[in-house]
Every structure is written in structure tokens, then in C-alpha cells.
Amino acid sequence: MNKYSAFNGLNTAEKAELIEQINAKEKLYEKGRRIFTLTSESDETGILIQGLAYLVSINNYGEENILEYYSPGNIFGSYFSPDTNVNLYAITAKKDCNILVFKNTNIVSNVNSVNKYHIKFINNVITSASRKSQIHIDILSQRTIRKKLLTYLSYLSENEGTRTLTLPIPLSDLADYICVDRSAMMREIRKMNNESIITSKGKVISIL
């Protein structure tokens, strides 16, 4: 489970009671399906249980750009997206996804039901969303492709607790995520291999 999961610190019984309290429903989305279209009126939030999902921006030509990706435990929805009054954003299923979906208002609709693990859940939600944004900003602020890659791999290693990593997204999508040309990124990865900074085979990368 992701280090910054919405359910960190909750045992099985607490998690089950919380899901009932916020009236979260489990939904399945096949690969390629649109999960949410994000608007200012959106009132749904999702927690990814299994699969892989992308936050994408959609331009006037219908082209999509990857702004963020979500692993199991991550939370997404209109509350955690860029300004929906400026551009069109959507959550799409990159793989088959199992998602808990609930209304935003359900988190605080019944104040009397709020308890210590409910508060823990809210803290996790805020921390998880904030952490992902901070990480992506840090990656994009790096000035070279190499620094962007190493910053991304460093965060991934910290989260997974290992220096041998299986990338959660395809390399072509990684280039989109860190906003670089794919061919230039692949050349840099080959250089880093030759300089014994990393070893890589497909999506498996070891930091040396």
C-alpha cells in the first residue's frame, strides 16, 4: 500500500466502519474508461483500491496530457485537482481500477459520528493530496532531464523502501509526467546506465 495512503494508521475494523460512515461505494472501471470528469460542481471523491489511474488535462483538440498518476491508497477528485474553471480535467483508468467512491459532503455531514480514526482519515486525505502535489512540483522544478529523473526515483525509493524499483507507469507516460521529450529521456537513461548511476531493464530500475 502507498506510504501516503488515505487509510494509513487504520485497522481493518476501523476502515470498515469509516467506509460505512461516509457511505463509500465500491465501483469497477475497465482500462480506458473515464472515472470522473472534474468540474466546479463535482461532489465525488475516489480512493483507488487497485489499479492505476491518471489525472489528465484535455485541450480544445481533445488531446490529453498526464498531470498526475494514482496508485492504490491515493485519493482524487475535484477538491484535489487544478482550477476546473480554467481547463477541462478528467480521471481515467490506465489499468482496470477498483475504487471507493463517496460524496465530499459525507466526510463531515454527521459531526456526531466523527471520532479519532475519522479525524485520522481526514488528516491522511489532506497529507496524501498535498504530498503528491509537492513531489510533482519538486520534480518539474529541476532544470535537467537527469535531475528530474533522479528526483523522481529518489521519491519513489523513499516511498517503496527499496533502491530497486518497478516503475508504476510506462516509460512513455513517465516522459509526459516529468514534461520531457521521450527520446531525450531514453538517451539520458542510457547515459546514466553507462555511468553506473543506475541499472535499468524496461520498467525495473536500480539506483546504484
Contents of the next structure:
Number of protein chains: 2
Amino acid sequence: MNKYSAFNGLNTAEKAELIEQINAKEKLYEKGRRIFTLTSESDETGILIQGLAYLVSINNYGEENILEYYSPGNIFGSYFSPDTNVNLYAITAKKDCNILVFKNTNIVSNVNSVNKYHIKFINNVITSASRKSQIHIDILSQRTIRKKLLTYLSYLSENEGTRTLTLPIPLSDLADYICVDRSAMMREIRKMNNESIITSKGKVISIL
Amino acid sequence: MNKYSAFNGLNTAEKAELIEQINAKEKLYEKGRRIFTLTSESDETGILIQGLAYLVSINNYGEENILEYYSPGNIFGSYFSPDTNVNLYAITAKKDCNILVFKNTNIVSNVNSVNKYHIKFINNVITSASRKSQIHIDILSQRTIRKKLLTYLSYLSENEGTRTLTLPIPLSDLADYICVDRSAMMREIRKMNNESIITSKGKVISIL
DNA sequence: ACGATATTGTTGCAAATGCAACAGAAATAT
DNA sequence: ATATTTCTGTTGCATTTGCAACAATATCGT
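Same protein, different condition: the form predicted on its own was shown, now please give the form predicted in complex with the DNA.
Below, the chain from earlier opens the complete complex, with every other chain and molecule after it.
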């Protein structure tokens, strides 16, 4: 879902200047590493350059639950996640990640409406963070596994501009993302194949 | 969930000045009315002053589904909702509403880091819009009705600062919000009462 | 190239949830 | 003050979904 990129509409020079202005540093996080833990004290924001990262909630038993996944261009951090003691949140690297790291407060620091690219950046931040969540809610609000899957696939399809999709995350994590049991989801995918609603093999799915 | 207010940390004078700067007009919408329809052309933003409003998605059969509810201070509009043809979105007035209406683009117009209150406003907009959604996702990602309810109640309790809560929306809409069948939710509430996890009568619920 | 690890795919069974339908209470409108 | 609409509360039953457990592939790391 990559139209939700923080740098949309910025050219290379503007992007570079902006990165300097918000004082962002590119860092590498290896697969499996915890990138941020989102506590009330944390003030870090990240923009994913390359790789795949998850926002997970962690319950009292240490079980993790995928709340969101981030593709290149997506922005994440304590700024966008609830500062609460109901659940613990963290960002983890599902694959090796290149991430631009900077402080929350720098998103809206030294703004001046003359800096058109900074204004654009703030707009991107607002829209990308909230719209991505709202899509997720729309998916989760569907009452059956089939509808959840089809809603997810529709959004992905619209975003990729094709009806043949390669999932950005493993099926096992997709089940987590749409909040259903993996085996039940697999069963539903099989049924949808039988009913010629989709054709799929592994992570490659065509909507018919 | 009213710490997610667009005007947090602003005093009356700053608020008034800001309202002028973003050129916001207060409007009244009667109960049941459609406030905005969120199409790709719409560019309106609203801040709820008084009342109760819902973000609904509308499917092909015209059935509406509550994706979010807004309490005084909350901000909503096309800026925060996906611009997509997968589903249709609209904001509707559940009760009579007073709403500050202004254009998307004015949120980040004429910014200057000297205007501390405007910076604060933008920060509020970012955090309130994205955190409210993320809480909703956290609720929906719970796998049972009981856990969904308890997660919802925990957030509400934390926000209200009390363990005895009056729901801001009817139980029938709460079922929609946590995306479960209403009768199944009622059954679960009864069980939780029997097991002394909560005591409740109608919209008044105490967490034990 | 090989072993280790992660992911996909499948099933039987139990349990939770949704659906439909209705009665009663509460709130709202006139 | 009363009628109308909305909301709460309940039940039986069908269905979906989750859980547990396992085999078969695919992918990754060295």
C-alpha cells in the first residue's frame, strides 16, 4: 500500500533537504530485531526505506499480535501509536530494514509555509498514517473471513494496479493482520479457489 | 476518548486565533444528517464541538457499518480516510452536532514555527487521528468478544480516569464498533456479570 | 549444497459466534 | 401525555471459526 509514503510528491533534492532538516539518520536493523519499543518516554519516528517491519502489540503472556505492517515509505513510531498502559507496543523488523530514524518533534519543527516540501511532508505524514489505519479497520470490520480477505485484496489490488497480486507478507502473518485463525483462513482460501472467486498458489493470488 | 482532541494544550485565545487562521466555521447538523460524504473530491475537515458523530462505511447494498465514533474534540474528514473506490465512507450525526468545518489544506497552511499554537495543533491532529485508529485496531485484533469488550473498556477507563463508565454510544452501536453480533455481545456481557468481572446495567458498566 | 527454520497446507473436533425473531423498556418526537 | 421510534435483553439453533496437531514445501543461513 505504497501510496501511503511519507515522501510522496517530493523530488530527490527536496527529500534530501528535508531529511537534513528533520535530522534523520539512516540505520540498519537486522531481521528479527526490535526497532523501537513504544513507551510513553519514547520519542522516535521511523520511515522505512527498505525491508518489512511490523507494529506488534504484546500482551501479558508475551504473545505478539501483528497490528500493522510497514512497507517502504511508511512512517511509524510512538507519535502514531497510543501512549497507554493497556497494551505494550513495539516495532520489529520482519526482514532486514533500512530505516530513517528521527525525533517526533522534528516532524513539525522549523516549519515555514515557504518550505513547500516540508508542508507536503506533513500532509503526507497525516494522510499516510491515518488512512493506512482506517483501511485496516475497514478490513477488520468485515464479519466473515471471506469478506475480510476480499476487502484486503481489493485494497491491495487498487494500490498495486493489478488483479494478480503477490502478498507483501507471508500468509501466516496475513492471518494475524486480518485477525483470524490461520488454518481457518487457509480453508477459506481453498473454498474461494474452488468457487472460482480467486486463483491462488501460496502468496500469489489472482482476483477473478 | 477525549485526550484525542485537536485543541489539546491550547488556551481560549490561541484556539480562537487558530480557528480564524484555518478559516473554520461552526455549523449545526441535526441528528441523523449526513455531515460529509468522503469522496476523492471532498476536501472538508471537521472538528466536533458538541454531539456525537460516526464514520460509516457503506457497502453495495446500502448497509452501514460504524468504523469510528467521534466525541467532542475529535477531528475527522476526507483527509484522514482512504481515498479509494473499495468502499464508500461518510460522516453522519448520531446526535445533534456542532462542528467546526474547514478545508483540509488549511490545517497546514500559513504555518510558521513562530506560531507555537499552530505547531501544537498540527501535532494534535497527527496524534489524535492516528492513535484513535490504532486503539480501535487493538480492540478489533482481540480474538474473542470478551477480550474485545475488555480492551475497549480498559481504554475507555484509562481515558475517563474511572472504573465506572457510562458508554458514550448505545450498546447496539458498540457491538458494531467492536464488530460483533449484538446479541452475542449481550450474552457475553451477561456472562461477565455472572462471573463478577463487571457489573453493568445498560450503558453503565463497572470494571471489577 | 545442506541442514535448520519458517511457512504452507490439511483435518477432526470443540467452542464461540452469528442469525432470526421477539418482548419489554427507554428515549424521543409531536 | 401519548404515540412512535430506538434501544435493551433474551433464546434456540445453525454455522463459522478457532484450536491442536501434523506432514509437506519452501526459504534462509552458512
